[in-house]
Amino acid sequence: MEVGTALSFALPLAVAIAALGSGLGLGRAVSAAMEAMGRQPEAAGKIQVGMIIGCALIEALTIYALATVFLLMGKI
């Protein structure tokens, strides 16, 4: 197999994998901040901001899979 037709299999599921684990990590994290939130509500703002901060952060990495995705297409 050449490397050309490899990546034309590899890239598109690289990009859904990593779309799939960002899903669940950001479904995760707004989940448990959510619970937290309805636990403790005087606590919501501080909640609030570091679930967006990590949401961010979560959001980021699957970008820098797009991303590396789009540099290596040239390859092809």
Contents of the next structure:
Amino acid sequence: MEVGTALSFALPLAVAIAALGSGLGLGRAVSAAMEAMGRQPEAAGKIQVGMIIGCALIEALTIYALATVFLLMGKI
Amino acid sequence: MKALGVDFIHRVMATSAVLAGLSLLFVSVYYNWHFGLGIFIGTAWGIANLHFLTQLIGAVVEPGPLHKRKVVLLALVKFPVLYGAAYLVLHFGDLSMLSFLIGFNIIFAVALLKVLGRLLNERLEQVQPPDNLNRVVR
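With the form predicted alone done, generate the form predicted together with its partner chain in the same format.
Following is the full complex, with the preceding chain placed first.
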């Protein structure tokens, strides 16, 4: 199999896997944070900051995957 | 470690903005104008992304009735508009992806270094209380 053909199969799959992992991670993080906020409303502000930073980091991982795909798309 | 407040995110964004300006100047002068611009745009995009994420989560989580129009508007700006803008800039702007990614990482590096600095500061205060430190200095 040629490199271009392999990449054309692998790149969409890579973005899909990254998006799936990121979605699952975000879902778990946000649900845990919401649960924590429900249990301790007085700590909501502190939990919210942790959640925002966590969400940004998880989102960044997907963006890295997307950027890698964009870079490799030039080789197809 | 003491809990981080929302002001932490604002300080990270402000520091990243300053760093982006400095990077633009230094990289433009000593390396390449396009690469410096890519770093600057990447950082600006990262700051905008974090800002809209903070606003969106704040709008969803805040106590009281949910402002649906605000949430929808923020979600629209954050996801299609911001990501579309990044795609257009990278596709038609003749910027290198590497410079954009370096700029995008600056905001995370700043956040990490700020947390590490705070952690280190607290450890040092635990090891040597300020009163003892003053006595030694005197």
